[in-house]
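One chain comes next, on its own, written out as structure tokens in the form predicted alone.
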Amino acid sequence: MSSTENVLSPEYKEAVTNLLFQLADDDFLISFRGSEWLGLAPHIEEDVASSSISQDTMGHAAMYYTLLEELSIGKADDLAHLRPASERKNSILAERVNGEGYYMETPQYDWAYAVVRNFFYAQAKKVKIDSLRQSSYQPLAETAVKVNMELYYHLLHWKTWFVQLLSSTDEAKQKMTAAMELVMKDFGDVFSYGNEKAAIEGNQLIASEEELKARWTANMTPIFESLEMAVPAIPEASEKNGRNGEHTEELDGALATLSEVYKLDPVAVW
């Protein structure tokens, strides 16, 4: 036992768990949706960068899973990849397909949609990060300050490719909207710290769900104001909220590739 974990009550340790689940799942399967784009992406430079942020989305769900870890919740490994969907905390949007058809078959995927998802949750996981530097878990603000590091430079590569595709030509556009429309259907529990919130919040581990919005909504304003558009309003929840391990069929898929390697040899280092 960590000397960390002996100085926490039950109901902080509690609340800490479930808050370091929903970073963790989070990246681990938003950066898994990215890896699906190695060799399809529009460019070749596009394919290495993606790789990359994918690269290190995943090495951010690892520092979370470790500090779980930590925490003598588990074996980082055995929690990133042997837990079951109903167990998982990640929000509806990380989990979605890239789009029709499978990625070593005959894959149809959205490169627009790819570039509103990823966007809008890097801006989403930004807020985050900025408010978990004040975490009142240290060893969770301390990660936080290393996420943000890399994190700049996500954030902008996004940004670029979402602008340019907004003042680019009529097809791109439409391709544009339909995809933010599709994003945005999937957005209502990624602020939502579902079940957990009045601990979560109340341990003041990190902001309110309310703060994080309006903070998201003011970070995109000047971006859509520059290109004439209204920053879409963030839904409730669906009936689905994956913070409370309400998922779909697409994280099961996810979570069969996801595993696949790990199951089959357990004590590789992962």
The other form holds:
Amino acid sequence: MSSTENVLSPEYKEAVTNLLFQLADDDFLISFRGSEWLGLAPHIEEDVASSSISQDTMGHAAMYYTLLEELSIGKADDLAHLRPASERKNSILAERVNGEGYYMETPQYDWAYAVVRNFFYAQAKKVKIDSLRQSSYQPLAETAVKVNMELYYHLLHWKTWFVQLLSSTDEAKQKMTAAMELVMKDFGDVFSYGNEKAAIEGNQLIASEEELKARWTANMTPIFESLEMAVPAIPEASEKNGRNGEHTEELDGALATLSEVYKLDPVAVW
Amino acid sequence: MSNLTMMTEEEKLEQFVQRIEAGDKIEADDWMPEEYRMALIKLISMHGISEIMGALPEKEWVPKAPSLHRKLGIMAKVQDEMGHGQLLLRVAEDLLKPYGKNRGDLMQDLFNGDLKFHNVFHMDTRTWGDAGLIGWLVDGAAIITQTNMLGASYGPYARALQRICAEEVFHAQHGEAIIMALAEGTEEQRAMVQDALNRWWDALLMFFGPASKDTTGSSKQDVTIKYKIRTKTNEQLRQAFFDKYVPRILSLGLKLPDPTMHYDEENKVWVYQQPDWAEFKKIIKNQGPRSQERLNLRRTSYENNAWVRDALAATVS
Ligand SMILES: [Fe+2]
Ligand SMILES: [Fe+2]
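Alternative state: the form predicted in complex with the partner chain, after the form predicted alone:
Let's see the whole complex now, leading with the same chain.
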């Protein structure tokens, strides 16, 4: 660990750290949102399947936080649980609530939103992971190989739902179209590296924002063509850029819940 | 085997009883007496729906689990419980076929109160200690009742239980690990476990059901024993639970919530204070602390997702 750390220049380490936080926080938050769905999916089989995806995704977040720990940025659990919203680097899409209501009461979650968000997110993640396999930062390239194996199934799973619901009843199509609008509104920072763009791209940690956006659109094209639809355009930018620590109140709510117990005593062993 | 179609009902029953006595496994398409089918449907659909409803109290702690490791562990555990529900409801659905009923009907039975779920899953959870305690002792209790049915005369149920029990062992280990971390932790953490144990104690005793019909007016244990679906009585199972867990509770430095509890060496039984069985009757009639909220959550999510089921049905046909 420390041997890798020693050879990294401060600028390079800074860029790696920033990218790792973006990747970790994305997976951590979207997995958290997935875990709120537990027990409430449209049928039991789906509950089991999507819960497995949330677990994999939480596992991926844990791998990235561990890479940060290995860079002596902090303890993985502290990084996951204690950082305030202003330090979080996840995209806005990952922090959004699943629908109205608190998961402990009787929430009104929207399955169409879950399908679209997860499918579009998984496709974005796939494009990133494919690029990360050639990352100049070797530990990250190795992690990407592991993530990629599970990601294949996630993508297949959400794609199946996406195509199925858009090939079905008018009600389903309406709900899916509405969900797509919501998701695309938040898609502006998904491929953004925020203020770190130059450092992250310049150090060949991952392909450029523009390249990844183009690949996402290319991967989506045949699926949308089969549905006789056009791939939605990725917004140039969004109102808030999560990569720069700009977030919605929805993130505050998520952080309060996911750290409630840990914060009782962060030094204790749980 | 002799030709079933040529046999009278009495002959079929006689042959069925012989098969049960011989330790044969009954399969889904085999002839079976109504009483047997009904007992199985009641038992297995309640077991299945309890797994599904049982996911809800623990699910409350999944997003709050206090580390990445615990988040992963409890997610996997709750997912397993949903998987158990799926496995069992399929077994129940096969048994329901002659009545033209399916899973949707079972959900309706749950919503209208005809299909009960296990008493422990009506209770509220207040701290992370409860999440640990459920895994450790509720799953521990479930292992005891379920291993009692591993040799069940109904083959599909016995096979489902084999898979379930194997996973339950991991659940109990997961729960025990949480509890041990708390019991060996700070004073607040230790207090959290003791408090959880105190609050869950009666529910745990009730988990095994009343000792006999006299306690609550009805008990299904007699029929299930007669047909070799299970072997031990409710009280024997409760005693087995005490045998296994009382020493562990004490070794963790926890106090038994029942101060009068002791082991009667002469009769080889644990002597304990009975829980309030009137309360038990109320709980399983969906009048427990969280019964209505959990049913409501299940009902609302079922209704919210109705359009998805419609959409899926439309693409299949
Ligand atoms: Fe289970
Ligand atoms: Fe379990």
